[in-house]
Structures are given as structure tokens and as C-alpha cells.
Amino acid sequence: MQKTAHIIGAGISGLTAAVRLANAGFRVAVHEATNQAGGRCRSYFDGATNLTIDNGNHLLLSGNSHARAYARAIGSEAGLVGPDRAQFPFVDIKTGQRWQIDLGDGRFPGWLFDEGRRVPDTGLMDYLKLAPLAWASEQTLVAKSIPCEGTLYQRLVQPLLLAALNVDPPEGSAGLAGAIVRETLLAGGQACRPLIARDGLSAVLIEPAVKFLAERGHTVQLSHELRSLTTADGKAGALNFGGEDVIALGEGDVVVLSVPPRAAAGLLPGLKTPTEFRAIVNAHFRYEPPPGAAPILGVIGGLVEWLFAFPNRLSVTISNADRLVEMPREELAQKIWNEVCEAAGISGEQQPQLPPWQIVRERRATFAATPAQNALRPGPVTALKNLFLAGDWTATGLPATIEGSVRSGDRAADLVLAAKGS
């Protein structure tokens, strides 16, 4: 008989596991508590801007092999677009200085030896001081591994690690930071080309997966929240979705629990999970980007950290943003817009007072990627032989990123298949 894999949660980690197990011959049933798939990686129509926007601006890199393989499996890899060469423009809005880091397109990080492709006013020795991150322990602070000061730190390392860790870099886990550095800066330009879902995260990473499953006879049921589960003989025995909606698990059926950590801990008493989280603020403005605007621009010296240029829209991401979650929305939008105009070179008659806008504040966007919180991340295996965990908050070896989410889904599916084989 065909066995059933019940995937609890239709975020990207759950959908990754679902697609992988569907391809491996399981009957797949995805159960999502909310009324939409995608979790924090989704798009929606926003009435304030009259545009489809993403819940958060997510950047993938060409070296994110698991995320690209997932997109390839659901037939949407072409929707991840970016330049042919790994080039990243930056602007310091305090000084007005602009520069571009050119990582090239090869495997060897030759850009480190070319003054014209490095951060201005930095030398090779500045980059060599980052080497301890490559082998740092996850229990070590970034501040104990590398200098958290100087031109290179302010203009490249700080914005890169802030975006990846979503904590002030000195307090972050050096091991998690090192994983990012190894897979990006040290892997050469071939691994660093920026890839953006220009048509929206849902259109590229979520909707194709749901369609993929539906076309093959699998199910994705929304507004179907798992309330509890029963156990027997060291296994999950039944899934309770409320009232008489109970699904008994047959011999060989499996469960992949891909829900936020608080929900996972409620379903599995005693499960250790991260307890501290950090906010991310995204701002979206209905405004046609200036001609020649870079798809992504690093911004130094203000609130704005990364400026994304989409058709008819300029969007901003601000990490480690707990300080901004209580600021009045219009005041925050105006402050951000003023910086967007400086960064994008919008001035004079081109600059409206404040175009249609939307502020999205994700209060618990990611776990705090500190050594203490990283130590609380569980692995994929649980005390129940037929139940596995997935999610960017599990112990993936990466911070809470899309690549980490996909890897967790792949790993959970691989464990299911290994158990089936044994």
C-alpha cells in the first residue's frame, strides 16, 4: 500500500519536504493552519499601494543550491532572476559616496586581489582578518572572532551579517556567520549572483509547489490546524484537527512537522526551541524606479539597509528592527522614504512628498541568531520514530534563511526515506 506523508505547515520548508516525498512515491497531504500557503515567504495584494507585494524582501544567491534545486523541481527556477555577474552597488547616504563590489563570475575569489573590485579604502589584509569566521564554533560570538570595526566592517561585513543573522553582528553566532561567509564571499562570484523573485515570492516558490502537488493527486488543505496528536509505542498514532476531524496514522505513515517553534513546542511537550526572536521591517512604495536603478542596492549610514527595485515599486528591508515596531507608521514611512530618495537619487520634481506606501512589521521574523539561541535549535529527529521536524529555526547550520528552510525540508524528507528503506 502507498504510504502517506502528512506535512504539517505549508511554508517553504514544508512544501520542500512535500515535493521531495511526492517524487519518492508517498501520498502527500499538506495541512496548513492559516488560509494561505507560504508562511513568511509569500505575496499578497495590498490595497494601500494597489500592488502585489511580498511579506518580506528575500534575496537568494546563485550558490543557494538547495533552494535552486527546489525551484527547479517545481518548474519555477526561471522566475529567479539576476545579473550575469556578482556585482553589488552600495551608497553611504551620510557622505554620498557610491561604490560597487565586483565578485566576478568564477570559483576563485580573485576580487580580493583587485583594488578596483573591493570595498574602497580596504586592503587584502583587512579581508584576511575575516578568516577566523571560516572555522569558528557556533558557540562563539562574532565579536570574539573578527574585528567589528573599521571600513570593511562598516561597508560590507556589518550589512551582510546583519541581513543574514538578524541580530547586531557582534552578538551573533560566529559559526552561523562563518557558514554564510564560506558559501558566499569565499566561494567566488559564481556563488554570489543575487537572485530575486521579480514576480513575487508566491508566484515563484509557493504557488508552483501547490500546483505541482495538486496535479499529481496530492492535497494541500488550508485552514486546517493541527490541534494535538496522540502517541503509542514511540510513534505518532493520530492527528487531531479539532472535534471529530481525526486522522489515524497507518503503518508506515509519517509526519513532518513544519510549523513555527511555539506551535511545535505546544504539539510536542518538552521540545527545546529558540525563545528569543527579532523583528524585520519592510517598506513598500508605489513608485517607478529611476532608469538604470540596481535591482538591489546596499545602503549605509541610515535606517534603510537594502533597497530593492521592482516594476512600479521600491522596497526596503530593515533587519534587527525591534526598535521600530512601535514607531507610528506614517512617521516611519516618511523617514524611510526620505532615505530611499537619497539612496536612489530621486530629487526635485521627481520626488513626491510620500507615494502610496505600506509598512510590514514582522515582530517574530526569525530566531535571534546568537550562540545561546542557536544552542536551543532542535535537530530533525524527535522522540517519535515517525515524526520529523523542519523549519528555518531547526538546527540547519545556517541562520534563518530561505536556503536554511529548504535544507531543513530536504533533510526531513531524506530521514523519512531512510527510515522507509530500513
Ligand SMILES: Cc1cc2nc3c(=O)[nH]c(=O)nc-3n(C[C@H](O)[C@H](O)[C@H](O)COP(=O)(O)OP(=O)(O)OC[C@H]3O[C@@H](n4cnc5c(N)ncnc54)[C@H](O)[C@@H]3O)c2cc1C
The other form holds:
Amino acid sequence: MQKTAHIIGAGISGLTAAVRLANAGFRVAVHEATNQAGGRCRSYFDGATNLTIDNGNHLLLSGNSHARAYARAIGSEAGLVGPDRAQFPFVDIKTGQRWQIDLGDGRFPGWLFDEGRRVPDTGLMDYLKLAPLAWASEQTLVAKSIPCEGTLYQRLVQPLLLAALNVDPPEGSAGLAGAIVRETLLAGGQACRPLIARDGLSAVLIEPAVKFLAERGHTVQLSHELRSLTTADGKAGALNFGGEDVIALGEGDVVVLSVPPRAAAGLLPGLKTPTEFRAIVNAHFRYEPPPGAAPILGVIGGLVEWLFAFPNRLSVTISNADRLVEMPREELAQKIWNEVCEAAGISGEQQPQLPPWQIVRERRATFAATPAQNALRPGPVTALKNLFLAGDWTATGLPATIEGSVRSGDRAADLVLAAKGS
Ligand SMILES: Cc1cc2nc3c(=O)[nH]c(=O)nc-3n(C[C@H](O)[C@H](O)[C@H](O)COP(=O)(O)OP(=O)(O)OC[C@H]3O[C@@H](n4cnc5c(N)ncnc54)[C@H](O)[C@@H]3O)c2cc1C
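The block above covers the form predicted alone; next, return the form predicted together with the ligand.
Entire complex below, previous chain first.
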């Protein structure tokens, strides 16, 4: 008889496991607590800007092999778009200086040897000082591993690690930072081409997965929150969705618990999980980007960190943003817009006071990628033989990213299949 895989949580990690297990012959039932799939990676219509926006601007890189394989599996890889070369323009809005890092398109990081392609006013020696990150342990602080000052740090290392770790880089885990550096900068330009879901996160990474499952007879049930589970003989025995809504698990049925850490700890008492989180703030402005605007612009010297140009919209990402969570929204929007105008070169008549805008503050965007929090990340195996964990906060060896989330879903699926085989 066909076995059922119950996937709890329809974020990227859960959907990854769902698609893998559907392809492997399981009957898949996804249960999502909210009324929309996607978790922290989703789009929605926003009345203030009259646009469909993402909860956060998400950047993938061409070296995110698991995330791209997931998109390929659901038929939407072509929706991840970006420039042909790994070029990253930057502006310092304090000094007005602009530059572009050009990582090329090969495996060999030849850009390090070319003054015209690396960060201005940096030398090869500055880059060699980053080498300890490549072998640093997850318990080491970034600050203990590499210099956290100087031109290279301010213009490249700080923006890169801040975006990847979502903590102030010196307090971050050097091992997690090292994984990012190994898989991006050290893997050459071929791994660093920026990729964006131009038509929106839901359209590219979520809805195609839901459609893929539905077309094959699997289910994705929204507003279906797992409240508790019962256990027997070292296994999950039944899933309780409230009241009479209880699903008894048959022999060979499995559960992939792909919910955020707090929810997982509530469902599995005694489970060790990260306890500290950091906010990410995104600001969206309804404004046609100036002609020739870079799809992604690194911004130094202000609040804004990354500026994304979409059709009809300029959007900003600010990581490690707990300090901005209580700031009045109007004040924050105006401050960010002023910086956007500086960065994008919008001035004079082209510069409206403040176009239609939206501020999205994800308070618990990611776990804090510090050594102490990283040590709290559990692996995928639990005390229950038929229940596996997935999620960007599990021990993936990466910070909380889509790539980490997809890897966790793949790993949970691998374990389910290995258990089935044995
Ligand atoms: C603003 C922002 C910007 C980001 N930018 C980037 C970026 O540029 N690049 C990048 O790679 N990553 C980025 N990330 C991180 C990325 O979004 C996450 O790593 C990824 O989406 C996490 O997916 P997940 O499946 O692990 O968890 P989640 O998305 O949290 O999914 C968990 C799901 O479980 C559901 N759930 C919870 N409890 C229950 C329950 N009891 N029963 C059923 N369902 C339940 C939740 O509703 C949710 O849908 C960003 C995140 C944010 C918030």
C-alpha cells in the first residue's frame, strides 16, 4: 500500500521535501498553519503600493545548487533571472564614490589579481587575510578569524557577511561565514551570478511547487495547523490538528516537521533549537527605476544595504535590523527614500517627495547566526523513528538562507528514503 509522507509547514524546506517524496512514490500531504504557502518566502498584494510584493527581497546565487535543482524540479528555474556575469555595482552614499566588482564567469578567481575588477583601494594581501574563514570552525567568532576593519571589510566583507548571516559580522559564526565564502567568492564568478525571482517569490518558488503536487494528486492543506502529536513505541502515532481532526499514522507513514524553531520546540518537548532571532526590514517604493538601473546595487554608508530594481518598483533590504523595528514607519520610509534617491541618482524633478511605499518588518526573519545560537541547531534525526526535521534553522552548515532551507528539505527526504529502504 502507498505510504503517506506528512509534511508539516509549507515553507521552502517543507515543499522541497514534499516534491522529493512525491517523486519517490509517497502520497504526500502538506499541512500549513497559515492561509498561504511559502512561509518566510512569499508574495502578496499590497494595497499601499498597488503592487504584488515579496515579504523580503531574496537574492540567490548561481552557486546555490540545491535551490536551483528544486526550481528545476518544479519547472520554474527559468524564473530565476540575473545578469550574465557576476558583477556587483556599489555606491558609497557618504562620498558618492561608485565602483563595480567583477568576479568574471569562470571557476578561477582571477578578479583578485586584477586591480580593475576588485574593490578599489585594496590589494591582494587584503584578500589573503580572509583565508582563515575558509577553515574556521563554527564555534569561532568572525572577529577572531579575520580583520573586521579597513577598506576591504567595509566595502565587501561587511555587506556580504551581513546579508548572509543577518548579524553584525564580527559577532557571527566564522564557520558559517566560511561556508558562504567557500561556496561563493572562492568558487569564482560562475557561482556568484546574482539570481532574483523577478516575477515574485510565490510565482517562482512556491506556487509551481503547490501546482506540481496538486497535479499529481497530492494535497496542500492551508489553515491546517498541527497542534500536537502523540507518540507510541518511539514513533509519532497520530497528528492532532485540533478537535476531531486527528490523523492516525499507518505503518511506514512518515512525518517531516518543517516548521520554525519555536513551533518545533512546542511540538517536540525537549528539542533544542535556536532562541535568538534578528529582524530584516524591506522597503518598497512604487517608482519606475531610472533607465540602466542595476538590478542589484550594494549601498554603503547609510541605512540602505541593497537596492533592487524591479519593474515599477525600487526595493531596499536592511539586515540585522532590530534597531529599526520600533521606528515610526513614515519616518523610516522617508529616510530610506532619501538614500534611495542618492544611490539611484534620482534628483530634481524626477524625485517625488515620497512615492507610494510599504515597509515590511520581519521581526524574526532568521535565527542569529552567532556561534552560540548555531550550537543550538539540531540535526534532522529525532527520537521518533518516523519523524525528521527540516528548516533553515536546523544544522545545515549554512546560515538561514533558501539554499540552506532546500538542503534541509533534501536531507530530510534522503533520510526518509533511506529508512524506507532499510
Ligand atoms: C525578509 C527576509 C529576507 C530574506 N532574504 C533572503 C535572501 O536574500 N536570500 C536567501 O537565501 N534567504 C533569505 N531569507 C531567508 C529565507 O527566506 C528562509 O531561509 C526560508 O524561507 C526559510 O524556509 P523554511 O521552510 O526553512 O521556514 P519557513 O519559511 O518559516 O516555513 C515554515 C512554515 O511552517 C508553517 N508552520 C508553523 N507552525 C506550523 C504548524 N504547527 N503546523 C503547520 N504549519 C506550521 C509556517 O506558517 C511556515 O509556512 C530571507 C528571509 C526573510 C524573512
